[in-house]
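As structure tokens, one chain now follows by itself in the form predicted on its own.
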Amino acid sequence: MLPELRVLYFEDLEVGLSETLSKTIASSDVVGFAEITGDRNPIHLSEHFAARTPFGTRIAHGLYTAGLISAVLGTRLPGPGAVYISQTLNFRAPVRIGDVVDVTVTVAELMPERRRARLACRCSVGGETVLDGEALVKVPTKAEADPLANRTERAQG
């Protein structure tokens, strides 16, 4: 099931808002993450190769973990009309099929004059950490997201 879209402008995020996310990652996900960039690496995809890897079995790209991470900032927080501008990965532990990752995107600093948020951003199972980061995004005031509101408040007051 999709995350229900929730739209934050900038006037509404605060430090220490949080957002989680939680999914079980399925084997049909890493093979569809595999056939859309074309990662074909037999550690996500091949049983009999992954058990002789120090894993033991078959592993989710941590570029699918992280992708995770976009899907809250698209999504919830801050939502739709927010512009990645960058992303720092540190790839902590695997991912295996069948986990369910958490994903927790908390907003650690605001930057008020070019509209930007730093996030912290945690994606877990079982409560240990197995990818963590910060993003940094610009996110929309309420005037940029419908100036026609704009200017009809202002002419009216």
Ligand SMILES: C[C@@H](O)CC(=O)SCCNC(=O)CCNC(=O)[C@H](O)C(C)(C)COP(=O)(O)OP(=O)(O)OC[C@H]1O[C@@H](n2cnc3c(N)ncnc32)[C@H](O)[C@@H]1OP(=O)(O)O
The other form holds:
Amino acid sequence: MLPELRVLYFEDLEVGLSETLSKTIASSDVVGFAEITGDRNPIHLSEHFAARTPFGTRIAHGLYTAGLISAVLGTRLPGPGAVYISQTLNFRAPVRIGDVVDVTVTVAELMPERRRARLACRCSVGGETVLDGEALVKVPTKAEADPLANRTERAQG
Ligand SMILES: C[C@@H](O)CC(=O)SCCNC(=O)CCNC(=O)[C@H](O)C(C)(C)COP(=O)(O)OP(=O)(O)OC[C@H]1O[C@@H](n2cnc3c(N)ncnc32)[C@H](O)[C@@H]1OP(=O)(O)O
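Here we have the form predicted on its own; I need the corresponding form predicted together with the named molecule.
And the full complex, kicking off with our chain again.
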């Protein structure tokens, strides 16, 4: 999943605006996440260990799946320049190697006075919700992102 970057400024957002990206979870993703974070829980890395858990097989780290939400926020909605403030997460069902995770974020509320957007986040596999929660992000306005362009517009206008 390497989507094209799209910048949406605060004034471009409206409640209900939504974006979905999909990612197939590879074993190398899970191994890589274990390496970069140090979370070597064998439920993610060892088939032998995972076979004796209720899941029956290795599962992805919850925070790896959550990271896919961050990818949508940071690349598509709102996109580059968005700053995470908070994120709630409910891990409702496991994600297994080979699963295709559909990640959807939807603008739920806009708070113009502080340029905050609240977004509903849902990850699903085959239509089943595996993770949901809410993100709060700070979103640049066009003027904040490009103050020179704004000054030029005013001078011309
Ligand atoms: C630390 C790391 O190394 C480890 C990881 O990252 S593990 C990977 C991330 N976690 C997961 O993949 C777990 C996914 N979730 C599940 O498989 C299940 O939710 C569960 C096994 C954790 C819980 O299942 P269970 O104990 O069977 O619970 P029930 O389905 O019987 O539900 C009982 C009520 O609790 C509510 N509920 C269950 N899970 C969650 C949740 N994650 N968040 C919020 N609420 C949850 C469920 O809705 C039921 O509520 P009700 O009102 O009784 O209907």
